[in-house]
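Listed next as structure tokens is one chain, alone, in the form predicted alone.
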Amino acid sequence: MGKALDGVRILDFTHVQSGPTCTQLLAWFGADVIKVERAGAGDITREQLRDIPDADSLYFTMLNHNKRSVTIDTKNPEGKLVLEALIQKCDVLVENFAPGALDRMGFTWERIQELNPKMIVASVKGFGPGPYEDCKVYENVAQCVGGAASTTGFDDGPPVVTGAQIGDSGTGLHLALGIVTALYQRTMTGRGQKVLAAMQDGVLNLCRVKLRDQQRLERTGVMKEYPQYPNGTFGEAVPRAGNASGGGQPGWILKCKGWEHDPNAYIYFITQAPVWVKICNVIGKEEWATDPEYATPTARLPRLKEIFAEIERWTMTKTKFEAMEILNKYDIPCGPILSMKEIAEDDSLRKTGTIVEVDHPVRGKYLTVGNPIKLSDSPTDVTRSPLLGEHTDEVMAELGYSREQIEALRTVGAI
């Protein structure tokens, strides 16, 4: 069975996180991803937070995996020769560089056009056209343009950046979806063009339903399912919204058994209207479900910070796992809250392919995270990232070089 991007070459000029994110994503759907590197160093990940000694790190492992590495220096003119000839045969060209490198390179869009105009040119930058253009961006900062940390947290503090790489990682999957758009479209017109993901669009992009509520407190004031209902006050701006959950069915995080010595031995939970009596027997308030104070959501909403507590009271004689047992039973909507331990551990996750273990040849195996994305016809099979340079002759081969010119190209250190 082949898979869904066979045949597409992909020249792989990125770095750290968000670029390789969405190369690797291509990679796991078939793409021959050629990955470019500076020769004696390359992806300054492969020696950021070392775990062991002289071999690639983690956070360059668990991003680069079904790769091709090749070492050119591209400030070498016979190295900018070979890179010409990349160009000429791959069909996207991916970078996170920051904003002019590529051009500072001799290789603005014009040029590769002239090489490839098929080529598809694929940018991360931190931000899209106007005023902060030329600026550099990063994960964190990411998330407070983009709008994400203002509403983080709870209203008595700072805001607050979330564990998941919504700025880096999450760029990099809308970048992906940019180019596989971008090669369908080339299959009708036969041409090239540039794709563009900033990083402060893609976490807004994320964020929409807080812009969603900025424009609902510029009309009403208020905002009823935020914990600042009924007694606190809202400002101009979207505020923090601790753990509620956005939405219509308002949500919190309860304690479970042990949570004294469990810092994550806690559970979200949903109270749905839907089954909002089945909730009130759960947890011995049978009452509630005809009280007038408490029957209906809107009823609800004044009262949610004395709901939960009720709730929690209840939670706290259960396991988060026993109390998501018994909740599934009735509906009830639930999640644990799983640390990256038990995570890791996870059998059924294993089974998917959302967690894979891969053996590496220096360091060993270790785990990694799959394809998120399952396709029936293309199924994902995780191989080892690169070592550095590891396929060079390799793809200097493919693209016409003999034994001879490879070596006279490595004498002079065009590669």
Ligand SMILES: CC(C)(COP(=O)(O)OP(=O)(O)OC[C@H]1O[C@@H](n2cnc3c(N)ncnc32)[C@H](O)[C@@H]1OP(=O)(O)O)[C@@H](O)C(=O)NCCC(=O)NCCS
Second form
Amino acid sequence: MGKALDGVRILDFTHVQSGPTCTQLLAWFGADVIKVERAGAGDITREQLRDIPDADSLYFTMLNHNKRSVTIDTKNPEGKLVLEALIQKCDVLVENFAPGALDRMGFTWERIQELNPKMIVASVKGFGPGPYEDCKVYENVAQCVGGAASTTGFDDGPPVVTGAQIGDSGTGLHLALGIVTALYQRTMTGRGQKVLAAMQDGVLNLCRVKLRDQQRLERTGVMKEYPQYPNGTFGEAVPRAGNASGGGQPGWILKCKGWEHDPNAYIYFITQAPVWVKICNVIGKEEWATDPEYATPTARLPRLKEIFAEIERWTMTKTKFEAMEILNKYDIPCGPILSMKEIAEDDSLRKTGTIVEVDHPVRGKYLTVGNPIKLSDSPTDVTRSPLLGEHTDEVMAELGYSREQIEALRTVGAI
Ligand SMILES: CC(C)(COP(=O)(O)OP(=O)(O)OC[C@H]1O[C@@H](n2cnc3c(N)ncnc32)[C@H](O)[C@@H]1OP(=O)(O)O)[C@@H](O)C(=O)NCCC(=O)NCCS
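Now show me the form predicted in complex with the named molecule, since the one above was the form predicted alone.
Below is the entire complex, every chain and molecule, led by the chain shown above.
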């Protein structure tokens, strides 16, 4: 069976996390992703957080599946010519260098257009145009400037960053959508275009509901589903909401049996209005179903702390999985707090290809996250990440270079 992006060639000039997540997705959909790395060194993550001496790190291998690697010194005049040949052959150039790096290399948008007017040039940058556009940005910086950190954590503590890499992987995902959209438009216009995903914008897009709440707060001065109501105070900006749900159905994280020694013995519990009577029955508070102080969502809002404390008295008598099983019988929405160990060992995630075991010639077998987006006509096979420069000769030959020319370029350090 063919793949959705068969025939699309990507010049992958990405490094670290944000760009590589984008090109990895495109590779999983069938694009030929040619990763250009600095001769001799490669993507810096190859050696970051190494767990096995001299083997590519998990940081690198888990972000660069299904790609080919060529090493080119793009500051060497002859290396530049090789890059030009690649630009002429590829459909998309993806990069996440610091602002201006591509221009300094001599590959401005105008130059790239001269070489290939159909080329789509896709970039991740920290900020869009404006006062900060020249700044370098990493994951947690993006979380802080995109509104995630100020709205994450508890009211009485400092801002908190989340473990989900919404700045890097989140922006890579946004960029991938921009690229396939530009490819689609190109089928009608015949022209390439620039695609920009700024990390601040990507994080803010994922924090959309918090900008919603900012405006609600300005209008009403209070948000009744936030834990600050009715016992705390609201300031001028959206406060940190702890584990409150963020939507119209109140929720909280509650202790389960074993919480004293297991840091993940907790469950997320949602007091969804349509199943309120069932909740009352399950936890043995049948009287709440008819008591006007508890029977309606509005009446419950000022009592959420007390209500969750009562529900927790019940969840503490069950393990998180027992609680999940009982609650699901009654359609009560909930979710056990799964540790990474539990996720790594989850059979159903392995069956769907969301967790995959991959073999690597240097590091051996390791687990990775497969393609989370499943296409029925374009299934994903996850293959290992390339060794540094593993495909230099192969790609050079495809570009028309002879064996002698390749050796000559290698001798002068261009590849
Ligand atoms: C991530 C980031 C902070 C890293 O910064 P950095 O380590 O200084 O790396 P840069 O991107 O600036 O690139 C370093 C240099 O390598 C050069 N380089 C890269 N590939 C090369 C190659 N194959 N041959 C020769 N030189 C190469 C670049 O031209 C640049 O040179 P210059 O500074 O002289 O112009 C920065 O790239 C950035 O802000 N990127 C955009 C936002 C982003 O993606 N952040 C998330 C990272 S997960």
